[in-house]
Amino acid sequence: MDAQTSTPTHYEQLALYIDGQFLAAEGRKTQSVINPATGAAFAELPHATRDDLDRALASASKAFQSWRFTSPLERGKVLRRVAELIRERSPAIARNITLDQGKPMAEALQEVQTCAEHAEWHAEECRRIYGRVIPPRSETVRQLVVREPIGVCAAFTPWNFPFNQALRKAVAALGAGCTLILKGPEDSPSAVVALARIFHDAGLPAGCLNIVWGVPAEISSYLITSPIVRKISFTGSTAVGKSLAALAGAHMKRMTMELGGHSPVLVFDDADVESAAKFLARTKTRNAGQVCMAPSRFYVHEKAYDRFVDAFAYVYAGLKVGDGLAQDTQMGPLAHERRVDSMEALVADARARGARLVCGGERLQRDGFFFAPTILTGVPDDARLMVEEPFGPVVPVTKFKTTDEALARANSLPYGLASFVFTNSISTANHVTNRLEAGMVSINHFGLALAETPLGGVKDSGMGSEGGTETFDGYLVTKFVSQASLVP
């Protein structure tokens, strides 16, 4: 690997954002952000004070009173603005997010090119948030159901796709009405900062959006627990998320949260067994695994299992890992050190419970957080790989004998974000998508997350959605107006 390839140039000058104001360290605690492909620090965090949070929450405050009145019209140009510049923009974006959380530069410029879509999505979507009249019982009253903005939002994002996250939550409050404090990921902070001055040169007014950093426990604790605060957004895992919630619910705030998953694959022998283990195989190459709705458990008709395993092994042990500035890399490394850890005790788990290792199994021997991508087969239900979400390039095979099997097996989890069906049965498809408990089902193919589906789990998966017709139900409330004529 050439060196020179991860020399951070032009990289992102890290800031908070308050009031319409970037303000660097200037004495601040600071944070240092680490190359994951090469495991050298290279740049520095600012973390807010308590003063600066108190500012955040001021600002967005008195934000909220002129934001919630201005007209969709207008909001709507501000967020197609943030679309223009989002792809005028891409090219910088992508590369600091290569630089400080390692994924590939092409999938890193194809998550903030597609963020484009989504700005442009609510920027129409915004214009119809729409009330309703319902028939009175009088003649001489009126009934109106109206929709307002919550309020004062705090949002909380990943750092496995950090432009992506952070956009959907700014979008979804901002078009709304709302106005939000977010506090991206200290480990990829360059593309919530960068976010932050698209949102500011597209003019959106000082105080809508702000942007803070520091201990996560203690920015939420604070964040949240403020009664100026009135909605949370979580994106993150479910073990953070529930103690969010707890927290929240503890104060009656509204919350969306989309959690953990451990997606189940099912593949039956009817389907075209090849090309779907092909697809799979590039699909779980997608930021090294770090994806909460990637394939991860795969449950293979015992019909199809070794043509299965074939086909995904030839694509998936030849992959080009390496720097993600690399031209020729197709997996980058995992975000940290402790991810590496968590594939070897994962991997070494499921080898003492009899799972065969097909390929791959180790960390890779060079400078950052690299792991080899790895399948293991015959794997049972009681490994930890199949009961615990990855989150990494560990795939675990495993086969089924009848559709009630595959079903319970998959359903056995508390997760229930993704889902993912291969088959070329109509009836197939129908009666498994209706018994699958899982908030998205994609059959024979990945089409989730685009701005006009709507994204979210259920059981320990979540609550709520982000994405289509539903992006602003968590971010309105709903008022009921009845109107009398006075009696004369």
The other form holds:
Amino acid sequence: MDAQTSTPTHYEQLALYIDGQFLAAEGRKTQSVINPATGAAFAELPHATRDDLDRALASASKAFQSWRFTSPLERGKVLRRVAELIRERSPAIARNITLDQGKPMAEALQEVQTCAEHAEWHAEECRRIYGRVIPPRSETVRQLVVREPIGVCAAFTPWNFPFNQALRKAVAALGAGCTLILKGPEDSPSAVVALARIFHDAGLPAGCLNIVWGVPAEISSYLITSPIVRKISFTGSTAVGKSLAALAGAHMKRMTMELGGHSPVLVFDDADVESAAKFLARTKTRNAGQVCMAPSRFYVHEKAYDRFVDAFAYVYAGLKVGDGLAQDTQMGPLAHERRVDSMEALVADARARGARLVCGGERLQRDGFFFAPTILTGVPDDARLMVEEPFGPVVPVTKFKTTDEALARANSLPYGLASFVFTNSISTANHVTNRLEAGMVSINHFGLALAETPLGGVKDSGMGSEGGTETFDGYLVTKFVSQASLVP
Ligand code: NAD
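Cool, the form predicted alone is there; where's the form predicted in complex with ligand NAD?
Whole complex next, starting from this chain.
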């Protein structure tokens, strides 16, 4: 690895953002930021004090009293300017994501640039937050249903897509007329600070967006239990999501939960098997597999199995793994040491239960948090790798004989986020789509997470949607107005 490539010369100035002001450490507790490609700390992130959190709550509450009454045209104008600034600043933001999160630069750039589309979609869609008129029982009465912003929101966003996850929550809350306090990922913070600077420079009034950092459980419990916060949105693991949902439920707070997944992939023997395998290998490589909707349990028809494994292994064998700042890197490090430990444990468990290692299987002997692209075949359904979200570049492949068997195994987990089907039969595609227990089904490609399409899971994968025309549903409350005119 070229140590030169990991020198952070222009890293983001890390800060809190409260009431329209960027606040540096200035005596606050700080936390080191680590480059996953080297394992070395290179920046310090300030943590919010209790006083900072109180000021964020007060400023979000005050700003809500005017932001809620802005016209959608005005909110759309800010969001369009946000989109422009995202495009302008995307190379620098992407480079910093590679430094503190690890993904290859090209992927980081794509993550940031597609966010411009999310901002534009919300700029447009907020003009269509319609109510309705209900026919009255008397001609002197008018009955209206109006949808109003719910109030101050708190969002908690993860490290795997640090810009995208924060941006999606910000544009949905602000587009609806809510204000927001957002805690980003402390491990990979640069993207969220860059996002705050973009909203600031786009003219968002002070207090509408506040960014805080700290010990996740301390911040979330303080914000969720505050009477000022009316709604929470979380993206992360199912375990953490359930604990935040319990707290939110106890305080009657609305919530959107985008949680873990373990996406089944059903490959039928009438599919173009080699192309599917190569496509899936490249898709699984993205962000080193740290994607909630990554294809992650592979059920392949017995007649297609050997061809599928060979083609998948061909792509994995040729992957260039390295520092994401190097131009030719196709897969970067995992984001943290703890993910490498998880990969090792999942592989050891699968092998102990009889799985065969086709390639990889171990951490790379170099600095940083690198794990080899790994394929295991014949993985039994009770192996940890088949029941726990791997969130890494480890691929379990198993055979199936009948469609009913494949469906039963695909639906056997509590997760229900994404699912994938590869077949050239329309009737197989329809049959399977109707029966998969998942919030998203993608057939013969990866067609998910666009601005205009809803993203969300069922079962333990969460509740509510981000994106699509559903995007504002979680941020609005319904008010019924019944108005009579006195008969002269
Ligand atoms: P984790 O469960 O400790 O944390 C997941 C995320 O939640 C992190 O961003 C973390 O900062 C945040 N978090 C943790 N506790 C919190 C709390 N009490 N309040 C608010 N936020 C809190 O796990 P991890 O080691 O960081 O990530 C590994 C697992 O997380 C993966 O196996 C995956 O299941 C899940 N994950 C899912 C997504 C997703 O897009 N759905 C994203 C990142 C991580």
